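One chain follows as structure tokens, the form predicted on its own.
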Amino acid sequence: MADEKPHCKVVLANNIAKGLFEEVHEGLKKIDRMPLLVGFLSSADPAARVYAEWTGKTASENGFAFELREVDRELLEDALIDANNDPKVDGIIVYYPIFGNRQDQYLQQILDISKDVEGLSHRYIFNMYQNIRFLDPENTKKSILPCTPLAVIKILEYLRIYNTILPYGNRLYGRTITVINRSEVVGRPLAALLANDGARVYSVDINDVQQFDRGQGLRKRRHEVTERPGWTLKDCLPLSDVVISGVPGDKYKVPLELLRDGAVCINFSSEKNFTPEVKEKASIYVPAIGKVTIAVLLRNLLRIVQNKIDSAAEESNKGSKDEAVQATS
């Protein structure tokens, strides 16, 4: 009798991507120009110049304008606030890590607003955390997201693990995530992200474990964040349906033993954080996400260019029956 094959899926970004370039196509169609993204490279890290080309090669085939900008990092700062207030510039990417410490966090906080397509601005942030959804009262004006993170949700909800039977916001409601990873960037945005979505999460760093959840039957509006003491990996990956890691070393794996038959695996480090034998375990396999995360960061610049739009059409209107109550009064 032959030796049964695992029955893993691996699914790979490309496939995943190709709905939200879609999605991009049919929103550049209602509006009339093309978009202009700047890119910010001042880091030696390679890995950055690599995204950095990757970006405009994706943004050019998708009908985006990409300008890349190599800035001595030291000059970054003004040239960021220049960027700020040139109007041909829809957005702006910064290529991180530049300084590696909370300098990079101050300039994150730089950029206007209504050029943030990586979604690190405060109020990006602060809404993101809150599980605040929208920038208006009106909840026309969609936040942004983060980037990776929100690619890792597309993914997710690409792989149904999102239940679309249960109401918006708590379609992950009785899932059990672990992400291995807690940097500012991806990996507290991303344990956050889930638990808001009705999730419990498991957020792993190299130190210790947190538990991000709503509580129990989702009774908070936000998620709330549990020390547990004591508990490693041993602990989160025997309980969990989904197993996301991030780690960025080449030599740290995800110990095979612990991940529980038919758990789904995402891969979002440029490193691969999970060995081939994760096949043999696994019911899905992601081992890539860096197409998911540029179609997502052209998506987030097309929200922030119609939500201007929108912004002056509304401005102009108001104008308009201003000057109309005036002439009748």
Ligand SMILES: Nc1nc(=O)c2c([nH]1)NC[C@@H]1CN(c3ccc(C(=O)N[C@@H](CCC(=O)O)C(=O)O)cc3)C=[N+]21
Second form
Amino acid sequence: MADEKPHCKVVLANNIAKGLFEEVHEGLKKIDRMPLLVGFLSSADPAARVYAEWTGKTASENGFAFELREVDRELLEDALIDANNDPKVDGIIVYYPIFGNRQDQYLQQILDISKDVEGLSHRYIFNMYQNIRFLDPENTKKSILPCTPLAVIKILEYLRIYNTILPYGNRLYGRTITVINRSEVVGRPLAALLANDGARVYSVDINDVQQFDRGQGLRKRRHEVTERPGWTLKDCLPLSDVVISGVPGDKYKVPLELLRDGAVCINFSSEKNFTPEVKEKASIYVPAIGKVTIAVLLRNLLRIVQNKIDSAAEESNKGSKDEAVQATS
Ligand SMILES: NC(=O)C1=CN([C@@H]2O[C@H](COP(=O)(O)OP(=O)(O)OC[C@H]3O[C@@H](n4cnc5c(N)ncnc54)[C@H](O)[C@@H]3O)[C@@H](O)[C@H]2O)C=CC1
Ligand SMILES: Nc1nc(=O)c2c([nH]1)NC[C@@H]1CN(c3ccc(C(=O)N[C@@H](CCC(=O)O)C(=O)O)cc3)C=[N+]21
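Having seen the form predicted on its own, I'd like the form predicted in complex with the named molecule now, please.
Full assembly next; the chain just shown is listed first.
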């Protein structure tokens, strides 16, 4: 009898994004206006333009207003300040790379954090690394998480890598995950988030391997980082339940012979980091995640608008209480 085909399940981002879009539609129904997202395109990179057009299209299809502003990069700083001050603008996204150096980070920090839908402002990133999940002492306003790392988490939840029998915040306890990419916008925050949720994470970049975890028995409140001198993918991949890769360029391929049989493989690079043979060994393969990233982006925008409405309601409540106090005194 002939051998059967391998049993890999290929899971597409569209299916994972569906639930998130439904959540967003439900939330939008409770708001009496169409939130406005403004995108700033000052980048010469064709990938930035493609992504800009794609965010615009997806935003419009899902009940948001979207406006693309193409500005000369030397004028971007002032244009951002104008958008910060414009009450009609709910969320802002600036497409990168622009200068391709630290000036891009400078521009990122100009954004008013109450309009930062990508969650890359210092306060949000700080909360994430410190495992602080709310913006207010009463724990009513959730902090915003960076989009692409959060998209990966939503995918791991969908795939039931998050074990819901464990308490919230520890649901990755017992999982070993390799993340190949340690950029400040995706790989490093992702490794930290996964470790904060209880995983042991091997964070691999072009130079070395670092381990992120909360210690034996998850004794620590937040993740710590340990260098793994001399380690390479040869040491990490055979131990990993999940392998997440985001290396730019079409040359890079994850060495499949090192994968555990039945590993879960996720690609977030624009290029395919896994060759098609990954299906011979993986139990689940997610070839691209972009659609989920945009769903998370719109979910962040909705949360920002809800926070704004809640704050305004609190203010007017406070105002009427003050008036009441004045009236009785
Ligand atoms: N799907 C999505 O939603 C998103 C996808 N991307 C894509 O993800 C990719 C990475 O983007 P960024 O993190 O911004 O890029 P980046 O260039 O800032 O970082 C690349 C990372 O990969 C590592 N790396 C490079 N070569 C390697 C090798 N041979 N072995 C191990 N590590 C290696 C580098 O050390 C670095 O940590 C791009 O293709 C980008 O288009 C980026 C943002 C969102
Ligand atoms: N502020 C900012 N944030 C970004 O997140 C950002 C940016 N600037 N500048 C440009 C890059 C590029 N980028 C991609 C997103 C998804 C895919 C992706 O997953 N693409 C899939 C699906 C494509 C599709 O379905 O059309 C694929 O290539 O197979 C790729 C690349 C985000 N970027």
